[in-house]
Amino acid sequence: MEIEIKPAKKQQGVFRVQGIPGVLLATVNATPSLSVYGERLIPYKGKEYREFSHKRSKIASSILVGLKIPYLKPNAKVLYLGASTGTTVSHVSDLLTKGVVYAVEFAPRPMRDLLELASLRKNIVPIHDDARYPENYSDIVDGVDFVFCDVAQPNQSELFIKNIQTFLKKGGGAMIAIKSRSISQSKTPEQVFDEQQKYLNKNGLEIERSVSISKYHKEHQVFLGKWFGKK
């Protein structure tokens, strides 16, 4: 089958890939010829695309199941909580051709990889800190347009809201990937997700859409919302 790459209908800067087994999404590589995490590089009609692995990224999985993230625009300022080694951060970097991503990671080992990635991409600002304490990096992060959180902890919604309150512009967007078993092993995933959604709404994040990505990431639900301030 011949390779074909077309823009994804619902997400600016993300592309659908046909003709390569296992590769479904891609972004245009901001650092041509350089792979970040072993993903496939695909030359096509004068550009180089990078496989955007839905198996490695909650954002990619969300897009694949039909979620549109309108806040991920080329000139956006993004705060990414739980950056790890920079797998998804690198694709956000591809999308932000005129923007910047502040990438927060606490663990020393993945932070080393994140720092190396940031040395190659000027629009990534690595922050070695604990996302529970946004005041620690308030002198680095400016007002942002979008906050994404992928921190598998019992209090992840609380730290998510705290960062939103500190950095997100009113009317900006925020998205969180919640793993139910990280919050409670005694409640059903449905109970956990319902409680978390109510908490987010109560604290000023109006949920616009919620999608399950459990097909790719077990017991995960994604919530996307707009920030109107604490109620």
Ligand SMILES: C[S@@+](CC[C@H](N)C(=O)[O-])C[C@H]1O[C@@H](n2cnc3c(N)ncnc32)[C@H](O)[C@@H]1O
The other form holds:
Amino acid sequence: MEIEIKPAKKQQGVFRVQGIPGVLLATVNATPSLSVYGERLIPYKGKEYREFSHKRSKIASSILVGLKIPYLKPNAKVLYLGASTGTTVSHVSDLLTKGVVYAVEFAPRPMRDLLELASLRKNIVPIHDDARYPENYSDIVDGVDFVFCDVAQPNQSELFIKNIQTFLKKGGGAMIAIKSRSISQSKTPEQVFDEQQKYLNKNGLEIERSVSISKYHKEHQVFLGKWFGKK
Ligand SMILES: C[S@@+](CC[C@H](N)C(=O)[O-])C[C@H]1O[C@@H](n2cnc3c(N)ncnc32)[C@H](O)[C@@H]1O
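Switching forms now, from the form predicted on its own to the form predicted in complex with the named molecule, please provide the structure.
Every chain and every other molecule in the complex is listed next, the one we just looked at coming first.
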């Protein structure tokens, strides 16, 4: 089968790939010839694309199941909580051709890789800190258009709201990937997701869409909302 790459219908800067087994999405590589996490590099019609792995990235799998994230625009300022080694951050960096991503990670080991990635990509600002304490990095981060949270911790909705309250512009968007097991082993995933959604709504994040990405990331639900300010 011949390779074909077309813009994804719903997400600016993301492309659908046909003709390479297992590869479904891609972004245009901002650092040609460099692969970040072993993803495929695909030259096509004068550009180099990078596989955007739906198995590795919760943003990619959300897009694949039909979520549109309108806040991820080329000139957006994004706050990314739980950056790890930068697998997904690198694709956010590809999308933000005129924007910036503040990438927060507290574990020293993944931080080393993230620092190396940021040295090659000028729109990544790495922040080695604990996302529970946004005040620690309030002198680095400016008002942002979009907050994404993927820390896989029991208290993640609280720290997510705290960061939103500190940095997100009114009318901005925020998205969180919730793994039910990291919140409760005794409740059903449905109960956990329902409670988390109520907590987010109560705190001023109006949930616009919620999608299950359990097909690719076990017992994960993603919530995307709009921020109207502190309640
Ligand atoms: C599921 S991994 C993130 C994967 C990453 N989002 C990706 O797609 O490439 C969760 C990360 O959050 C980090 N983390 C957990 N709690 C944190 C906190 N309070 N502050 C900053 N980072 C945290 C962990 O060290 C880990 O690297």
